[in-house]
Partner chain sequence: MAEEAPRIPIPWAWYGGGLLSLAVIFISSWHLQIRPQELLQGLPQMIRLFQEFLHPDVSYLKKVLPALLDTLRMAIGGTAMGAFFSFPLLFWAAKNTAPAPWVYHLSRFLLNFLRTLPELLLAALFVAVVGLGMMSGLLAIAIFSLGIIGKLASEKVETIDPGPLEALQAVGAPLPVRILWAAWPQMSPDWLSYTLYTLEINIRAATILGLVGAGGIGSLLTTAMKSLAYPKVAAILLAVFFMVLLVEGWSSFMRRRIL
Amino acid sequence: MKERTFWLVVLGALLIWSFLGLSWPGKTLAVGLSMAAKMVEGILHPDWSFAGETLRYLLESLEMAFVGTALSALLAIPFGFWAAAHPIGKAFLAAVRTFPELILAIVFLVGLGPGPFAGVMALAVHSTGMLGKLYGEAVEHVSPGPREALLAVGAPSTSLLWLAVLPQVLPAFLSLAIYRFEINVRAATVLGVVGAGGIGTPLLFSLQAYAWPKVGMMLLAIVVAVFAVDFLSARARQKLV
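Now the structure: this chain alone, the form being predicted together with the partner chain.
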(Lines of atoms letter the chains of each structure in order from A and count residues from 1; the text may use other names and numbers.)
(Lines give C-alpha, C1' and ligand atoms only; values in the text may rest on other atoms or scores of the structure.)
Protein backbone atom coordinates (compact mmCIF):
# COMPACT_ATOMS: atom_id res chain seq x y z
CA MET A 1 0.00 0.00 0.00
CA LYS A 2 2.87 2.35 0.87
CA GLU A 3 4.58 1.56 -2.40
CA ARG A 4 1.39 2.35 -4.25
CA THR A 5 1.18 5.76 -2.58
CA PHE A 6 4.78 6.39 -3.58
CA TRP A 7 4.10 5.67 -7.25
CA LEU A 8 0.94 7.76 -7.22
CA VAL A 9 2.98 10.67 -5.86
CA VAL A 10 5.58 10.13 -8.60
CA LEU A 11 2.82 10.08 -11.21
CA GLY A 12 1.30 13.27 -9.80
CA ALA A 13 4.67 15.03 -9.75
CA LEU A 14 5.28 14.04 -13.39
CA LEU A 15 1.91 15.45 -14.37
CA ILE A 16 2.53 18.75 -12.60
CA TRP A 17 5.98 18.97 -14.17
CA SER A 18 4.50 18.37 -17.64
CA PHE A 19 1.75 20.94 -17.41
CA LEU A 20 3.91 23.63 -15.76
CA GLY A 21 6.46 23.36 -18.56
CA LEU A 22 3.93 23.87 -21.33
CA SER A 23 4.58 26.84 -23.51
CA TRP A 24 1.34 28.62 -24.26
CA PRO A 25 0.51 29.29 -27.89
CA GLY A 26 1.08 32.70 -29.40
CA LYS A 27 -2.48 33.01 -30.69
CA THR A 28 -5.15 34.41 -28.41
CA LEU A 29 -8.24 32.42 -27.58
CA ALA A 30 -10.47 34.58 -29.79
CA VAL A 31 -8.23 34.10 -32.84
CA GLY A 32 -8.02 30.38 -32.16
CA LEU A 33 -11.78 30.02 -31.83
CA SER A 34 -12.58 31.91 -35.01
CA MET A 35 -9.93 29.82 -36.78
CA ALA A 36 -11.49 26.63 -35.42
CA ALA A 37 -14.94 27.77 -36.52
CA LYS A 38 -13.67 28.40 -40.06
CA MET A 39 -11.92 25.03 -40.07
CA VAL A 40 -14.98 23.07 -38.95
CA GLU A 41 -17.20 25.00 -41.36
CA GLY A 42 -14.85 24.25 -44.26
CA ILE A 43 -14.28 20.60 -43.37
CA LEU A 44 -18.03 20.01 -43.11
CA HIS A 45 -18.41 21.32 -46.67
CA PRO A 46 -15.96 19.20 -48.65
CA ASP A 47 -14.87 20.45 -52.05
CA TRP A 48 -16.37 17.78 -54.30
CA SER A 49 -14.68 19.16 -57.42
CA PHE A 50 -11.46 17.95 -55.79
CA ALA A 51 -12.84 14.40 -55.36
CA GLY A 52 -11.17 12.96 -58.47
CA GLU A 53 -7.71 14.13 -57.52
CA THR A 54 -8.28 13.03 -53.91
CA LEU A 55 -9.14 9.52 -55.06
CA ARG A 56 -5.97 9.36 -57.17
CA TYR A 57 -3.80 10.31 -54.19
CA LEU A 58 -5.74 7.96 -51.91
CA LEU A 59 -5.21 5.11 -54.37
CA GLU A 60 -1.48 5.87 -54.27
CA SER A 61 -1.51 5.62 -50.46
CA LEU A 62 -3.44 2.32 -50.59
CA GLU A 63 -1.04 0.89 -53.18
CA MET A 64 1.93 1.97 -51.08
CA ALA A 65 0.43 0.25 -48.04
CA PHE A 66 -0.28 -2.91 -50.06
CA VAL A 67 3.14 -3.22 -51.67
CA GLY A 68 4.94 -2.29 -48.43
CA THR A 69 2.94 -4.81 -46.43
CA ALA A 70 3.37 -7.54 -49.05
CA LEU A 71 7.14 -7.02 -49.15
CA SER A 72 7.35 -7.17 -45.36
CA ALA A 73 5.07 -10.20 -45.20
CA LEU A 74 7.60 -12.07 -47.39
CA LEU A 75 10.75 -10.63 -45.79
CA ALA A 76 9.42 -11.38 -42.31
CA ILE A 77 9.27 -15.13 -43.01
CA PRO A 78 13.06 -15.76 -42.90
CA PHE A 79 13.48 -13.16 -40.13
CA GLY A 80 10.66 -14.78 -38.16
CA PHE A 81 12.32 -18.20 -38.35
CA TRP A 82 15.61 -16.57 -37.34
CA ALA A 83 13.94 -14.89 -34.34
CA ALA A 84 12.36 -18.19 -33.32
CA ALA A 85 15.72 -19.95 -33.55
CA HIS A 86 18.09 -17.45 -31.99
CA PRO A 87 18.02 -14.47 -29.57
CA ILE A 88 20.20 -12.45 -31.96
CA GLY A 89 17.38 -12.58 -34.49
CA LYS A 90 14.99 -11.22 -31.88
CA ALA A 91 17.38 -8.40 -30.95
CA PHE A 92 17.90 -7.51 -34.61
CA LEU A 93 14.16 -7.18 -35.21
CA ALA A 94 13.77 -5.12 -32.03
CA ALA A 95 16.44 -2.72 -33.32
CA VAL A 96 14.64 -2.42 -36.69
CA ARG A 97 11.34 -1.70 -34.94
CA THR A 98 12.65 1.29 -32.99
CA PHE A 99 12.74 3.48 -36.10
CA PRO A 100 9.33 5.00 -36.89
CA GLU A 101 8.16 4.86 -40.52
CA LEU A 102 8.62 8.60 -40.98
CA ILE A 103 12.27 8.52 -39.92
CA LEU A 104 12.90 5.54 -42.20
CA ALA A 105 11.14 7.41 -45.00
CA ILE A 106 13.54 10.33 -44.58
CA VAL A 107 16.51 7.94 -44.78
CA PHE A 108 15.14 6.33 -47.96
CA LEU A 109 14.38 9.75 -49.44
CA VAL A 110 18.13 10.45 -49.34
CA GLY A 111 18.81 7.43 -51.52
CA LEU A 112 15.70 7.27 -53.67
CA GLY A 113 14.55 10.85 -53.98
CA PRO A 114 10.99 12.01 -53.25
CA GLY A 115 8.14 9.74 -54.28
CA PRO A 116 6.18 6.68 -53.26
CA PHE A 117 9.13 4.26 -53.54
CA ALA A 118 10.75 5.75 -50.42
CA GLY A 119 7.41 5.42 -48.60
CA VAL A 120 7.02 1.81 -49.69
CA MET A 121 10.51 0.95 -48.46
CA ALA A 122 9.91 2.71 -45.12
CA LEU A 123 6.69 0.76 -44.59
CA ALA A 124 8.35 -2.49 -45.68
CA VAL A 125 11.32 -2.14 -43.32
CA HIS A 126 9.35 -1.04 -40.26
CA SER A 127 6.68 -3.71 -40.83
CA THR A 128 9.33 -6.40 -41.25
CA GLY A 129 10.51 -5.55 -37.73
CA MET A 130 6.98 -5.89 -36.39
CA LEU A 131 5.83 -8.90 -38.43
CA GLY A 132 9.13 -10.74 -37.95
CA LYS A 133 8.62 -10.67 -34.20
CA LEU A 134 5.01 -11.88 -34.45
CA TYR A 135 5.88 -14.54 -37.08
CA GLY A 136 8.63 -15.77 -34.77
CA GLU A 137 6.14 -16.20 -31.95
CA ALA A 138 3.83 -18.15 -34.27
CA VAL A 139 6.71 -20.43 -35.29
CA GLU A 140 7.55 -21.08 -31.65
CA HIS A 141 4.01 -22.32 -31.05
CA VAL A 142 4.07 -24.90 -33.86
CA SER A 143 2.95 -28.37 -32.79
CA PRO A 144 5.82 -30.90 -33.16
CA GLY A 145 3.40 -33.73 -34.15
CA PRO A 146 3.44 -33.48 -37.96
CA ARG A 147 7.21 -32.99 -37.98
CA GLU A 148 7.76 -36.10 -35.88
CA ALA A 149 5.29 -38.06 -38.00
CA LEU A 150 7.18 -37.12 -41.17
CA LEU A 151 10.52 -38.00 -39.60
CA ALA A 152 9.09 -41.34 -38.42
CA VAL A 153 8.14 -42.40 -41.96
CA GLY A 154 11.56 -41.34 -43.20
CA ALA A 155 10.60 -38.20 -45.11
CA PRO A 156 13.56 -36.17 -46.34
CA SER A 157 14.38 -33.27 -44.02
CA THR A 158 13.94 -30.83 -46.91
CA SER A 159 10.21 -31.62 -46.97
CA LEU A 160 9.67 -30.78 -43.28
CA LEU A 161 9.30 -27.04 -43.82
CA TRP A 162 6.85 -27.37 -46.67
CA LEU A 163 4.77 -30.24 -45.28
CA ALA A 164 4.89 -29.81 -41.49
CA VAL A 165 5.74 -26.25 -40.49
CA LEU A 166 4.36 -23.93 -43.18
CA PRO A 167 0.84 -25.46 -43.27
CA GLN A 168 0.58 -24.75 -39.54
CA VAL A 169 1.86 -21.18 -39.58
CA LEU A 170 0.62 -19.78 -42.90
CA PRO A 171 -2.90 -18.89 -41.66
CA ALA A 172 -1.38 -17.04 -38.71
CA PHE A 173 1.16 -15.31 -40.98
CA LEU A 174 -1.57 -14.17 -43.36
CA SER A 175 -3.80 -12.97 -40.53
CA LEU A 176 -0.94 -10.93 -39.02
CA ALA A 177 -0.04 -9.48 -42.42
CA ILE A 178 -3.65 -8.40 -43.04
CA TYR A 179 -3.71 -6.72 -39.64
CA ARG A 180 -0.45 -4.99 -40.49
CA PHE A 181 -2.05 -3.75 -43.72
CA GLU A 182 -4.67 -1.94 -41.60
CA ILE A 183 -1.93 -0.14 -39.69
CA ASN A 184 0.05 0.63 -42.83
CA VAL A 185 -2.94 2.21 -44.57
CA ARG A 186 -3.03 4.77 -41.75
CA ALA A 187 0.74 5.24 -41.93
CA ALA A 188 0.68 5.63 -45.73
CA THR A 189 -1.71 8.57 -45.43
CA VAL A 190 0.88 10.60 -43.47
CA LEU A 191 4.13 9.57 -45.19
CA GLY A 192 3.51 12.26 -47.78
CA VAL A 193 4.22 14.87 -45.10
CA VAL A 194 7.94 14.25 -45.66
CA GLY A 195 7.48 13.80 -49.41
CA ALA A 196 7.34 10.00 -49.49
CA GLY A 197 4.23 9.75 -51.66
CA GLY A 198 0.52 9.34 -51.11
CA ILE A 199 -2.24 11.66 -49.96
CA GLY A 200 -0.15 13.23 -47.17
CA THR A 201 1.58 15.71 -49.47
CA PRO A 202 -1.52 17.46 -50.89
CA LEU A 203 -3.12 17.26 -47.45
CA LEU A 204 -0.23 19.09 -45.80
CA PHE A 205 -0.23 21.74 -48.53
CA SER A 206 -3.97 22.34 -48.14
CA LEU A 207 -3.63 22.48 -44.35
CA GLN A 208 -0.87 25.06 -44.57
CA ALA A 209 -2.89 27.11 -47.06
CA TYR A 210 -5.99 26.88 -44.80
CA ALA A 211 -7.90 25.40 -47.76
CA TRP A 212 -10.42 23.75 -45.47
CA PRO A 213 -12.93 22.44 -48.08
CA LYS A 214 -10.08 20.53 -49.75
CA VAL A 215 -8.87 19.31 -46.36
CA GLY A 216 -12.43 18.19 -45.64
CA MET A 217 -12.58 16.24 -48.90
CA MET A 218 -9.32 14.45 -48.19
CA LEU A 219 -10.15 13.73 -44.55
CA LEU A 220 -13.49 12.29 -45.62
CA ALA A 221 -11.74 10.04 -48.14
CA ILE A 222 -9.19 8.90 -45.54
CA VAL A 223 -11.81 8.17 -42.89
CA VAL A 224 -13.98 6.18 -45.31
CA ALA A 225 -10.98 4.24 -46.62
CA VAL A 226 -9.69 3.43 -43.14
CA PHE A 227 -13.14 2.32 -41.97
CA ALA A 228 -13.59 0.13 -45.06
CA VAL A 229 -10.15 -1.46 -44.77
CA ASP A 230 -10.62 -2.13 -41.04
CA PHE A 231 -14.01 -3.74 -41.69
CA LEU A 232 -12.82 -5.96 -44.56
CA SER A 233 -9.67 -6.92 -42.71
CA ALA A 234 -11.58 -7.89 -39.57
CA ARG A 235 -13.89 -10.04 -41.74
CA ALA A 236 -10.96 -11.74 -43.47
CA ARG A 237 -9.13 -12.41 -40.22
CA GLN A 238 -12.25 -13.93 -38.64
CA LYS A 239 -12.40 -16.42 -41.50
CA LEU A 240 -8.75 -17.35 -41.13
CA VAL A 241 -8.71 -18.11 -37.41
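Having seen the form predicted together with the partner chain, can you show the form predicted on its own?
For this one, just the chain is written down, with no partner chains and no other molecules.
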Protein backbone atom coordinates (compact mmCIF):
# COMPACT_ATOMS: atom_id res chain seq x y z
CA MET A 1 0.00 0.00 0.00
CA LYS A 2 2.82 2.38 0.89
CA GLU A 3 4.63 1.57 -2.35
CA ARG A 4 1.49 2.28 -4.38
CA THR A 5 1.05 5.62 -2.59
CA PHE A 6 4.67 6.48 -3.29
CA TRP A 7 4.30 5.86 -7.03
CA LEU A 8 1.04 7.84 -7.13
CA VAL A 9 2.82 10.79 -5.52
CA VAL A 10 5.69 10.47 -8.05
CA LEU A 11 3.20 10.34 -10.92
CA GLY A 12 1.37 13.39 -9.60
CA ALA A 13 4.64 15.29 -9.22
CA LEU A 14 5.62 14.42 -12.80
CA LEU A 15 2.26 15.62 -14.11
CA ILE A 16 2.56 18.94 -12.24
CA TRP A 17 6.15 19.37 -13.46
CA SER A 18 5.09 18.65 -17.06
CA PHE A 19 2.22 21.13 -16.96
CA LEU A 20 4.39 23.87 -15.48
CA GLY A 21 7.11 23.25 -18.06
CA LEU A 22 4.83 23.66 -21.07
CA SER A 23 4.27 26.95 -22.85
CA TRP A 24 0.48 27.21 -22.98
CA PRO A 25 -1.06 29.11 -25.92
CA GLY A 26 -3.14 31.50 -23.81
CA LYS A 27 -5.12 33.88 -26.01
CA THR A 28 -4.13 32.05 -29.21
CA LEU A 29 -6.03 29.01 -27.99
CA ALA A 30 -9.29 30.71 -28.99
CA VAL A 31 -7.90 31.28 -32.49
CA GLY A 32 -6.92 27.63 -32.76
CA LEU A 33 -10.34 26.47 -31.61
CA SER A 34 -12.07 28.75 -34.13
CA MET A 35 -9.92 27.27 -36.93
CA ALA A 36 -10.77 23.78 -35.74
CA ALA A 37 -14.45 24.72 -35.90
CA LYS A 38 -13.96 25.92 -39.47
CA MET A 39 -12.33 22.60 -40.36
CA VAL A 40 -15.35 20.75 -38.96
CA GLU A 41 -17.61 23.04 -40.97
CA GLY A 42 -15.52 22.26 -44.04
CA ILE A 43 -16.04 18.52 -43.47
CA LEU A 44 -19.78 19.07 -43.15
CA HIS A 45 -19.82 21.24 -46.31
CA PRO A 46 -16.99 19.92 -48.52
CA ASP A 47 -16.10 21.23 -51.96
CA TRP A 48 -17.42 18.38 -54.10
CA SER A 49 -15.96 19.94 -57.24
CA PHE A 50 -12.55 19.08 -55.76
CA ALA A 51 -13.49 15.39 -55.28
CA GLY A 52 -11.76 14.12 -58.43
CA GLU A 53 -8.44 15.76 -57.59
CA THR A 54 -8.77 14.65 -53.97
CA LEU A 55 -9.24 11.04 -55.10
CA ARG A 56 -6.10 11.25 -57.24
CA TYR A 57 -3.99 12.48 -54.34
CA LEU A 58 -5.55 9.96 -51.98
CA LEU A 59 -4.77 7.08 -54.34
CA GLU A 60 -1.16 8.25 -54.45
CA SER A 61 -1.03 8.07 -50.64
CA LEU A 62 -2.52 4.56 -50.71
CA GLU A 63 0.00 3.50 -53.35
CA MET A 64 2.83 4.85 -51.21
CA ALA A 65 1.55 2.94 -48.19
CA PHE A 66 1.14 -0.30 -50.17
CA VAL A 67 4.57 -0.22 -51.84
CA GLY A 68 6.33 0.86 -48.64
CA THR A 69 4.63 -1.92 -46.68
CA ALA A 70 5.38 -4.55 -49.33
CA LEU A 71 9.07 -3.63 -49.38
CA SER A 72 9.35 -3.64 -45.61
CA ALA A 73 7.44 -6.93 -45.27
CA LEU A 74 10.07 -8.62 -47.46
CA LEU A 75 13.12 -6.84 -46.02
CA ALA A 76 12.00 -7.53 -42.45
CA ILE A 77 12.12 -11.32 -42.92
CA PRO A 78 15.93 -11.73 -42.85
CA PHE A 79 16.23 -8.97 -40.25
CA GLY A 80 13.62 -10.71 -38.11
CA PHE A 81 15.55 -13.98 -38.15
CA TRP A 82 18.73 -12.04 -37.39
CA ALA A 83 17.05 -10.34 -34.42
CA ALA A 84 15.77 -13.68 -33.13
CA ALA A 85 19.27 -15.17 -33.31
CA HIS A 86 21.48 -12.31 -32.12
CA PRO A 87 21.22 -9.25 -29.84
CA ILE A 88 23.03 -7.17 -32.46
CA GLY A 89 20.06 -7.70 -34.78
CA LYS A 90 17.70 -6.41 -32.10
CA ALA A 91 19.91 -3.37 -31.52
CA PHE A 92 20.11 -2.62 -35.25
CA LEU A 93 16.33 -2.74 -35.68
CA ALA A 94 15.87 -0.59 -32.58
CA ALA A 95 18.17 2.01 -34.14
CA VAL A 96 16.28 1.89 -37.45
CA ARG A 97 12.85 2.44 -35.91
CA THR A 98 14.12 5.26 -33.72
CA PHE A 99 13.65 7.70 -36.60
CA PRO A 100 9.99 8.56 -37.35
CA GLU A 101 8.67 8.57 -40.89
CA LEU A 102 8.71 12.37 -41.19
CA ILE A 103 12.40 12.61 -40.31
CA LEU A 104 13.25 9.81 -42.73
CA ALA A 105 11.15 11.50 -45.43
CA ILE A 106 13.14 14.73 -44.99
CA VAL A 107 16.40 12.78 -45.27
CA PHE A 108 15.28 11.03 -48.45
CA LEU A 109 13.96 14.30 -49.86
CA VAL A 110 17.46 15.74 -49.64
CA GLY A 111 18.89 12.82 -51.58
CA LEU A 112 16.04 11.95 -53.94
CA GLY A 113 14.16 15.21 -54.31
CA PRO A 114 10.48 15.83 -53.57
CA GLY A 115 7.89 13.29 -54.63
CA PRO A 116 6.26 10.03 -53.59
CA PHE A 117 9.42 7.92 -53.96
CA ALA A 118 10.95 9.66 -50.94
CA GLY A 119 7.77 8.90 -49.02
CA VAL A 120 7.87 5.25 -50.05
CA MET A 121 11.47 4.91 -48.87
CA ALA A 122 10.67 6.59 -45.54
CA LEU A 123 7.76 4.22 -44.93
CA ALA A 124 9.78 1.19 -46.02
CA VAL A 125 12.75 1.92 -43.76
CA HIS A 126 10.74 2.72 -40.64
CA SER A 127 8.38 -0.22 -41.22
CA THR A 128 11.32 -2.58 -41.67
CA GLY A 129 12.51 -1.65 -38.21
CA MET A 130 9.08 -2.25 -36.70
CA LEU A 131 8.21 -5.41 -38.61
CA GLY A 132 11.69 -6.86 -38.11
CA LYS A 133 11.23 -6.59 -34.35
CA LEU A 134 7.79 -8.23 -34.48
CA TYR A 135 8.93 -10.91 -36.91
CA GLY A 136 11.82 -11.72 -34.59
CA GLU A 137 9.44 -12.14 -31.66
CA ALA A 138 7.29 -14.48 -33.75
CA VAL A 139 10.35 -16.58 -34.63
CA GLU A 140 11.37 -16.76 -30.97
CA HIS A 141 7.98 -18.26 -30.08
CA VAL A 142 8.10 -21.00 -32.73
CA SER A 143 7.23 -24.43 -31.38
CA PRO A 144 10.31 -26.70 -31.39
CA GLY A 145 8.23 -29.83 -32.07
CA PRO A 146 8.32 -29.85 -35.90
CA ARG A 147 12.03 -29.06 -35.93
CA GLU A 148 12.80 -31.85 -33.48
CA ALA A 149 10.68 -34.30 -35.52
CA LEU A 150 12.57 -33.47 -38.70
CA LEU A 151 15.90 -33.85 -36.94
CA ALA A 152 14.77 -37.22 -35.57
CA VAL A 153 14.12 -38.60 -39.06
CA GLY A 154 17.43 -37.26 -40.35
CA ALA A 155 16.15 -34.36 -42.41
CA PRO A 156 18.91 -32.05 -43.73
CA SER A 157 19.42 -28.82 -41.80
CA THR A 158 18.64 -26.76 -44.91
CA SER A 159 15.06 -28.04 -44.89
CA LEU A 160 14.37 -27.11 -41.26
CA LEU A 161 13.68 -23.48 -42.12
CA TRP A 162 11.27 -24.29 -44.96
CA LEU A 163 9.46 -27.21 -43.34
CA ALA A 164 9.55 -26.44 -39.60
CA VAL A 165 9.85 -22.69 -39.10
CA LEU A 166 8.29 -20.80 -42.02
CA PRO A 167 4.94 -22.68 -41.95
CA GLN A 168 4.53 -21.58 -38.32
CA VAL A 169 5.53 -17.93 -38.71
CA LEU A 170 4.12 -17.03 -42.15
CA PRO A 171 0.53 -16.43 -40.92
CA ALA A 172 1.90 -14.14 -38.20
CA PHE A 173 4.15 -12.38 -40.73
CA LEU A 174 1.21 -11.73 -43.05
CA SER A 175 -1.02 -10.53 -40.22
CA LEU A 176 1.65 -8.14 -38.97
CA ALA A 177 2.29 -6.81 -42.49
CA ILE A 178 -1.42 -6.13 -42.99
CA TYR A 179 -1.59 -4.33 -39.65
CA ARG A 180 1.47 -2.30 -40.62
CA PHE A 181 -0.31 -1.31 -43.84
CA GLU A 182 -3.07 0.22 -41.72
CA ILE A 183 -0.49 2.34 -39.91
CA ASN A 184 1.29 3.31 -43.11
CA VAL A 185 -1.95 4.53 -44.70
CA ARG A 186 -2.22 7.09 -41.91
CA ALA A 187 1.46 7.97 -42.12
CA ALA A 188 1.36 8.37 -45.92
CA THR A 189 -1.36 11.03 -45.64
CA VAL A 190 0.99 13.12 -43.49
CA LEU A 191 4.26 12.75 -45.42
CA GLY A 192 3.05 15.13 -48.11
CA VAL A 193 3.37 17.95 -45.58
CA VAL A 194 7.15 17.84 -46.11
CA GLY A 195 6.82 17.28 -49.88
CA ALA A 196 7.02 13.47 -49.92
CA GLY A 197 3.95 12.96 -52.11
CA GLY A 198 0.36 12.04 -51.40
CA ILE A 199 -2.59 14.03 -50.18
CA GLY A 200 -0.64 15.84 -47.45
CA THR A 201 0.81 18.42 -49.86
CA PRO A 202 -2.48 19.82 -51.25
CA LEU A 203 -3.96 19.58 -47.75
CA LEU A 204 -1.17 21.81 -46.40
CA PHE A 205 -1.61 24.32 -49.24
CA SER A 206 -5.36 24.46 -48.65
CA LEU A 207 -4.84 24.99 -44.92
CA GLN A 208 -2.44 27.84 -45.60
CA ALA A 209 -4.96 29.41 -48.00
CA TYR A 210 -7.83 28.91 -45.50
CA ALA A 211 -9.73 27.02 -48.22
CA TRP A 212 -11.89 25.20 -45.69
CA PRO A 213 -14.26 23.47 -48.15
CA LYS A 214 -11.25 21.90 -49.92
CA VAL A 215 -9.72 21.02 -46.56
CA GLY A 216 -13.01 19.41 -45.56
CA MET A 217 -13.15 17.42 -48.80
CA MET A 218 -9.67 16.01 -48.26
CA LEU A 219 -10.19 15.28 -44.56
CA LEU A 220 -13.45 13.53 -45.35
CA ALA A 221 -11.70 11.40 -47.98
CA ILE A 222 -8.91 10.52 -45.54
CA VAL A 223 -11.39 9.49 -42.84
CA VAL A 224 -13.36 7.29 -45.24
CA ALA A 225 -10.19 5.69 -46.61
CA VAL A 226 -8.77 4.96 -43.16
CA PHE A 227 -12.04 3.42 -41.97
CA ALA A 228 -12.25 1.27 -45.12
CA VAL A 229 -8.65 0.08 -44.80
CA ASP A 230 -9.11 -0.69 -41.10
CA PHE A 231 -12.25 -2.71 -41.79
CA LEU A 232 -10.79 -4.69 -44.67
CA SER A 233 -7.47 -5.38 -42.95
CA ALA A 234 -9.25 -6.50 -39.76
CA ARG A 235 -11.26 -8.99 -41.80
CA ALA A 236 -8.12 -10.21 -43.57
CA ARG A 237 -6.26 -10.67 -40.28
CA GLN A 238 -9.17 -12.63 -38.84
CA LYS A 239 -8.85 -15.09 -41.75
CA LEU A 240 -5.19 -15.63 -40.87
CA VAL A 241 -5.77 -16.40 -37.20
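Remember, predicted model here, so these are calculated numbers, not experimental data. Positions refer to the first chain, counted from 1. By rigid core we mean the largest C-alpha set that fits within 1.5 Å across both forms.
Undergrad: For residue 8, decide whether the Cα shift between these two forms is 2 Å or greater, given a superposition on the rigid core.
TA: Shift at residue 8: 2 Å or more after core fit.
Undergrad: Any CA movement of 2 Å or more for residue 231 between these two forms, core superposed?
TA: No: residue 231 shifts by under 2 Å between these two forms.
Undergrad: Superpose the two forms on the rigid core and tell me the Cα shift of residue 17 between these two forms in angstrom.
TA: The shift comes out to 3.3 Å.
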